[in-house]
Amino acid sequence: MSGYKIAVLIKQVPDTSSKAGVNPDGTVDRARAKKMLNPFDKFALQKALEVRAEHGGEIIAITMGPPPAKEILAEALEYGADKGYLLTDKRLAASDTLATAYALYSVVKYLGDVDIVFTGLQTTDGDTAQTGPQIAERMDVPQITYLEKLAVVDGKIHGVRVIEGGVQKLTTSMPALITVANSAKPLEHKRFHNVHSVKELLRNEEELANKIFTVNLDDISADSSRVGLVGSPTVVGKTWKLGEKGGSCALFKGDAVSVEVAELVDKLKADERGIEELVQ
């Protein structure tokens, strides 16, 4: 196969427009919440499509979750991915970022000879931005985080990443892992046919078997003691749902921090209620 072997890690998350509840044990009630493809992962998929369009190769979408997560793999195929892999296993339940990174790393290792791994910057249900970098550490490959622009020349990745106060240009060899910033080029929706095509693919078992593959921990030779609750050192003290309140916000951007802080202070001084809430 000419070109590059590209893996894109995606995740099914609760739809941000739905009202996801909280279980008695403090975990998010994912079973009843509507699902969607993590918006940050769409930027990663777009970058993978750009690399394949210029250099050829294969795009493999990878996700971890329960069987219904096949839906977002089918969506990735509609956008242009070549195949998908679903890692599903009850032993993965309650995995934190460390355990999740190990599990996804095991899938990438199982696939073998992956040149570039793309991930979204973070997920809307976790917002930690830890999983991608942890996978790179396990792979022992260079990583570029917060990537905005990318070019592949003579087998090397030339990236522009967002940093505080500007951008940074980096060059690295392959294999490498890249987390893509949400300021990068968005996924071209014209690639997406329609939701009915996704449903048709999910109903067509023969076609699905040739494009989306399901594996468990044993299939990928992963150590079950390093995933799930037993493999997760993170301890969540408490989770609760905030009350639904209306309100408004003011955005200060584009100036030096000192200028923005001064504007914010002036704004608060002009709003007695804001001052009272800030003191409390």
Ligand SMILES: Nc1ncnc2c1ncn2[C@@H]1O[C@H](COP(=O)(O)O)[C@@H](O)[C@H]1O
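Numbering follows the first chain given and starts at 1. The term rigid core refers to the maximal set of C-alpha atoms that superpose within 1.5 Å between the two forms. Computed from a prediction, not measured in an experiment: that's the story for all the values here. Compared with the form predicted in complex with the named molecule:
- Annotation: Cα of Asp255 displaced by at least 2 Å between the two forms, core superposition.
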The other form holds:
Amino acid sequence: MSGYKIAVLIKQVPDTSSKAGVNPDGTVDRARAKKMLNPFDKFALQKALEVRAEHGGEIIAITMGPPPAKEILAEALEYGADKGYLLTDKRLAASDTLATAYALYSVVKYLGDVDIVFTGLQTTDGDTAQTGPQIAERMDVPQITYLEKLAVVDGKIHGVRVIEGGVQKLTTSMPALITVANSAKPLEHKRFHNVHSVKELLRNEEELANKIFTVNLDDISADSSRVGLVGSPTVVGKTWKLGEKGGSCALFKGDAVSVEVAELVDKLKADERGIEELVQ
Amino acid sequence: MSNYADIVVIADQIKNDLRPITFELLGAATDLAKKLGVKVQAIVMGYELGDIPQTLFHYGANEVFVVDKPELAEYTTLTYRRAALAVLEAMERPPHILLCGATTIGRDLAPRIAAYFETGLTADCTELEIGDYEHKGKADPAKTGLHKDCLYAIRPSFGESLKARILGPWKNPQMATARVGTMMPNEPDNSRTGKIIPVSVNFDESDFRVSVEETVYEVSNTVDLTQAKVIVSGGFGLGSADGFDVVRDLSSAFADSAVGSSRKAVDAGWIPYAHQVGQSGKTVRPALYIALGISGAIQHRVGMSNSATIIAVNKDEDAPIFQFAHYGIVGDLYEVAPLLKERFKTAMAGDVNVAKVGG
Ligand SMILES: Cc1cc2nc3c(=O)[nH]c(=O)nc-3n(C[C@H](O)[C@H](O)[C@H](O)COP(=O)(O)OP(=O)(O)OC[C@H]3O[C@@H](n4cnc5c(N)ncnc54)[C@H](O)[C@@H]3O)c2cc1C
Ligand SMILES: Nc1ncnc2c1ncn2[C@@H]1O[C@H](COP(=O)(O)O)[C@@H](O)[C@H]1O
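Could you please show the structure of the form predicted in complex with the named molecule, as a counterpart to the form predicted alone just displayed?
To see the whole picture, the full complex is given below, headed by that same chain.
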């Protein structure tokens, strides 16, 4: 086969812009929340599509999560991915990033001979940006994080990576893992043709099973002692609602604006907050 | 001597310019080390590092491990990984705590080190503390029990408007990356000095699988929001890019001030990304933060809620920002902002004596 074997890691996350499942205090009820494809992963998918468009090959979308996460694999096919793999297993519950990275690494290894692994920069729920580099460590491959642009020439990846106050231009051999910055090119629209064929696919269970695969830890020969609670070196000890402090805003309203402003500034002075020293 | 191993900070530098996060990490490490009765150690990697180790002493390091090699002139994941591992593996025992910046270097390197040692790493912390932890769960018997003097790695869980304390006391080093702008640096003391420990490193050929063609780095390029004493920020309520004229004008009333923005105003193209405050922008803690036409979404709030004084102007009385601002005016920012400026100037400038009474 010509071209590259490309894996793209995508995750299904709660859609916090939707009202569904978002409690009045801002906490999320995961069971009721609407779900979506992690927006950061769309940039990763776009890069995979670009590489395949130029060099050919195959794009395999991989996700780890509960069974409904299959939805985002179908979505990835609509955007043009060739296949999807869902890793789902009760033993994965409570996995931290180290355990998640081991599980996803195991899927990549199971697929064999992957040239490039693309991940999003971070997720909107886990929000660590750690999973990608931790997979790269397991694979013993180089990585480029915060990648904005890339070109593949003669089997090498030339990338531009965002850094504080600038960019780094670098080249790496393959296989490599790349986390794509959210300042990279946005994902192009779904092609009508793809959307149509995914619709057909979803009606035909047999064909679907040849495009979207569901595997568990045993199927991919992963070590179950390295995932879940047992395989995770960290735990969440305690949580607080944000914003329990404060809540005592001195609010000025209703009067003429000039009165409100005068009252506010008088109160600032009376409270001795030291604002005077800041005025020039 | 304490029973505990020391606290180690990985210095963050680009082209031999120490990033501000390094000083913030040393500040946080100093506090933690005091509680444990241990030393603060720093690892600095690079080439021709000159007096950088001295600077690290000034900001709180007791000992500095230096890996100074031509191969480290530019940051690459695998060469810096090898150098960091060389230092850590040369230690008699693993550090109690290992801290990196939540920067494009720290977030690139720390996960690899954590995965290599199979230890825990908490991303993007906004607070670090020391405390005891009793693990009551019995699902994993190896974890159950009381653990003294653990690292409390505290971070917001943005998706859920929660703050979470993450623990991993079962294995050292307990690792965390710290969000830029959230930890307080020590006052530099130029007379402080300490022990320099040079470390050699044997690179493997495979460490050079990435090569750097060019690093474009301009310090001045970045708007220094994190250093400003006063930030006046504009949001989507400005209605247009021109609205930032009002923001700039109010900002000019203060010495040492900068202009900030919400993401929605950045996304609308009204102002460059460098001005963005919040989860995917900068974390700031100025003495005074004035929010004009900003609703106060959680992602904005986590970037500015540690400001000493927050004033919000919004025409919607129910805007979430009034739940955590200290002072608020319900009204049209276009009317309020110019009056605020005038009032600040007339009522406050030169009035220092009055204000200082008792303070
Ligand atoms: C993953 C993720 C990351 C994010 N990161 C960030 C981030 O880093 N920073 C950030 O800011 N946001 C971030 N957001 C977006 C955030 O959720 C909000 O959408 C954003 O902060 C809203 O910006 P705003 O307050 O300017 O706009 P709006 O929410 O539209 O609020 C505008 C406000 O202006 C008021 N207003 C209108 N006209 C006037 C007037 N004439 N006078 C006075 N008041 C007026 C309105 O009442 C309203 O409250 C992120 C979101 C996600 C999902
Ligand atoms: N459960 C998962 N399934 C597939 N990919 C994931 C999963 N968790 C994280 N990733 C990938 O790792 C990136 C970083 O995630 P995080 O470390 O959670 O911020 C994401 O953008 C995804 O590409």
